[in-house]
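This document starts with one chain, in the form predicted on its own, laid out as structure tokens.
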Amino acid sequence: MADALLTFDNVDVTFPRRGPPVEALKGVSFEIKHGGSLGIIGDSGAGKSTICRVAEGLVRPSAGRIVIDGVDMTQASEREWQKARRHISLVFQDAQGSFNPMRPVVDSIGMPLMSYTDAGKAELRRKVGEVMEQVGLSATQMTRYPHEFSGGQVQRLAIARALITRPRLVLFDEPVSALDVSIRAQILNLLTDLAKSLSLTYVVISSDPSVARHLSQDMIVLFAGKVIERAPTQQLFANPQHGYTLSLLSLRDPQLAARAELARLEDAALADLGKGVPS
């Protein structure tokens, strides 16, 4: 834990309501060290969003520890979440909604170095530009308005928007989920550069593994707010020890769909001889 960039310390997470809570996260746990890379994959509803969440202090856990660079924060207070902001960056799902439609992008962009920093006007125009070109944008587009780029163009208007501060820890949540399938190939092979050059620690947030499994040097498995499988990327994906993992994945892979048909079958014969069926 000692080198951990982020580590999370069996938490827990529950949102009231009427009625029973919602249990969003139970026992969850797992550590980024620096330069690391984690893939968090699951269904819709599993708790993947709600990690990014604690991850930023947006969300308080109910129980257990998080800890950031060796920082207990844990019970840390609106001021210090906001110190630690400065070095934790979020790729938003929706990267159009999170941009405001009535401000050249450059506004949008260089806000979190407005928030922490004081550059002036002239030095925060030469660092968004720079960031736009790490990107793949011209810096001669920073006066543009969000509609006037493509689903591509504003998804590294955000990546651009993450990266300008030169975080320690940047949260992908769904980053290409949005998009078309040539255009999602370009944005995973723009981070996978970025990671490379910049020595990115980020985590991956995917309902597609493959999408992870692209950007990810380790793995975990969500199911219903808990961690059902951890493992090295590769080795998660050659031989996938939870059979919701082993669904998961064959969606996406027809030998390991293959494998997941077998293992129903298997399932439901020994359900039938349990009850006494005859063969």
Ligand SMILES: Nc1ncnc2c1ncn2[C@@H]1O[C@H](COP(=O)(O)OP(=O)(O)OP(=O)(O)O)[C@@H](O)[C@H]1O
Given for the second form:
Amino acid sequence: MADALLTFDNVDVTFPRRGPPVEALKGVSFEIKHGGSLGIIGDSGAGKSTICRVAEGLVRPSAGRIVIDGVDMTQASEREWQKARRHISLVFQDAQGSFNPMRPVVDSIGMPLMSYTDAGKAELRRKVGEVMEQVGLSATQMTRYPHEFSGGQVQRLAIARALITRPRLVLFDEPVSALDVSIRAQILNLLTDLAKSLSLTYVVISSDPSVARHLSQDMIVLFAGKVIERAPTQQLFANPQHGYTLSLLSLRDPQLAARAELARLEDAALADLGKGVPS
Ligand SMILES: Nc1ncnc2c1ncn2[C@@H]1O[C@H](COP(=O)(O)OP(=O)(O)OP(=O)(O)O)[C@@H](O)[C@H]1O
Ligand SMILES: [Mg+2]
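I've shown you the form predicted on its own. Could you give me the structure of the form predicted together with the ligand?
After this comes the whole thing, all chains and molecules, with the earlier chain placed first.
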């Protein structure tokens, strides 16, 4: 078994559009080992969700390699991608919108299993019930419709749907951004517990660095499609190397905000000094 479960090696993604194409990812490289966790932080439009779509094979890179469990997926056929996709689950950025409002949730949660196994209806319901309990819901709620659940509960449903296939890799795209602050902590704690009890390997994407900090061992910082910093999470927070990282982290941390302001003032002072030096 390869050491890394997922590797991005110098990946470019370009989306065509009228006018110049959008370069959503530029030379992105990282790897996640089996049992590891990676946080991806960056502003809106930085390319975070695109990384998920590439990892799922929904978007093909224009350059670079994606390696899953030792297999170069850039050379893989659609059939091989389908096989690999069985082991990768995505929790969508918009949990509510990812459920069919016309169907009871048992159908949506069971859907990923239905595509991969020929389990009968009773077996399917048993598994849906089991995974619902695992995320802190009751199996008796499976016949309800999505609108009958609160925002936090829908997020739990989305997590249940992602876990039902017992995936090797889970991609959480903004798992708490749509939730009230009071509910966020509950979902973060649930994810922490599940990661431990199921030994998950996962990617967690967030524009809020504290979410990724809570959940991931390693982090990368994306800026305009490029990885500008990559480090173990503790190190990144203790000693951010890039000015952008510092400003991103300081958005919610007054101490770091003071450091970022100091760095800005020093830069301005140095620039002024530079102007005063005769050439
Ligand atoms: N299918 C597409 N066609 C054209 N451009 C796209 C497509 N998907 C994404 N983009 C563009 O690629 C860039 C990265 O988008 P992406 O959704 O990955 O950002 P993000 O970091 O997830 O942002 P957010 O935090 O807002 O979710 C953006 O400029 C976006 O407009
Ligand atoms: Mg996104």
